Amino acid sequence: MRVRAFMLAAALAGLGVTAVTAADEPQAVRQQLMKKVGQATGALSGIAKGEKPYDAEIVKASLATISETVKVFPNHFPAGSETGMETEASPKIWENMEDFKAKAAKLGGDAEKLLAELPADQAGVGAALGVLGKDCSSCHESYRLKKD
């Protein structure tokens, strides 16, 4: 009985280690960071479209999330993480890492500027999304694989 309990515990512990290891993989970290940016952008979009009322705290938090996230995002592209875990990262990232980092820095810088000059209304949030959207598109067009 003890042996069975020990084997079950060992098997369950192994499953936990696998889950933790997968969550720490660069591809998983990148995907989580992009989800954060997507959620922040979605919150801004709701305000810009008039689906949600203007809320300065939400705008501030969303812009801060984008700014902070893109500062660390390029750090999660080590050699050897080009494939796996359904990554959408293009191999072009590793071929042109400096440009990739520059695009991330531009998005972060624009988010910081917008945060400093916080959009004051729905129209301002829409204009801010225009700026950020161009930054996002510039990077995605160059460095994101298209899904089938």
Given for the second form:
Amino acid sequence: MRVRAFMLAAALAGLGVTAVTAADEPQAVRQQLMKKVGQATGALSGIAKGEKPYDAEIVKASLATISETVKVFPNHFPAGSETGMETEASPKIWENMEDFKAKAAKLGGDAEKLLAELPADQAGVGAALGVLGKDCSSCHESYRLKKD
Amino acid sequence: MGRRRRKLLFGVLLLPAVAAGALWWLTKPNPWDAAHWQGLGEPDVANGEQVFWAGGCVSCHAAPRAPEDQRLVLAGGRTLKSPFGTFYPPNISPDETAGIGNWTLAEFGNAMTRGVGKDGEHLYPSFPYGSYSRMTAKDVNDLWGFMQTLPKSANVAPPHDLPFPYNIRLALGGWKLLFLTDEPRADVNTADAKLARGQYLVEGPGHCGECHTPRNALGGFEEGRWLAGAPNPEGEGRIPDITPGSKSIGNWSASDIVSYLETGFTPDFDTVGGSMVDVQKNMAKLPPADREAIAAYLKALPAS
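Give me the form predicted together with its partner chain now, not the form predicted alone.
Below is the whole assembly, all chains and molecules, this chain first.
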């Protein structure tokens, strides 16, 4: 009886811990980072499509967000985070970690190049998106798996 | 032995023979009559190129990990995993010995639309002729014309790696009898030229159902689940539902779908991934009206 109660308490405590820290789990952190990249890309796309006026500050901030975010993104794939929390990360990431990191670095590098030579108008932003979009899908092609 | 017994025995012996004969007849390779491929005239190579991109031949027939500028060399040899074993798509470059340079239009056309090889053998439906069967003779002729313009390769792809009984081509006749058709997959209003074009592209050359429709144990499409999403044949993950009932794209507008096919971006700024990346690159090469037709067709499907 005492043992059962003890185990129950321990189990509940365990549940509590995961509930409190769910947002810090690597799966959640990296999904949040990718959402940030997605939002920055969306801001660029709005300009490229002419839905928003060209604004150099927004272009600069979006490119900076992308480059900074993908720098830390590959740090959130520790062993043990292959599954869970609806992750769409492919198991191939852990088999080819170096290549995965190289793909992140490629996107980061391209975003930095664009920051150095900031696209100057709507057409420039469109061309930049073409470059970045290829980097996104080249990583998603090998390393992200849709689950629904 | 009484007469009844003899008759019975005769029947027992004869029946399987008749059945086997009928089965052989029903499942033998069935190419088109020669006339189907005659009188088509000079191919329209520019249209052939469009058919080539719609058909996505590069995804399976380019060499594995070929760099971007070598993708038109259809050397074959990549691995294609399936629940039935591993396929290695062959060399289909215009090389006369290693490729299909010495094939006739009829031989090529019968492979594309009836799954019949050069020597009259059944081809495996991992070559998506179950969709290409809907292609018009004109499009096949134009495609054949375009393929003559591609570079040759002397590569010989490895033989398929298939366990018994899937390594027996003869048995494919049974699969064809059950599943090979050129009938429409979905009921859409074909009086609308845009929908008819979308239906042709999606159900025919685009072979979207080969990935997006779930299969039964025999490898045929599940009834009533057209484009409703399927397990990923390469292993984990799922290929999404792309009908209006989809959890992910059910609320996309037709222009969201058009823009995804053109740029690879989803409306919430995710991008295309997995085996769809190649398909999207191909779709981006089609005329805008074709992408619009595909989107219109997807929106017109019944929800899953």
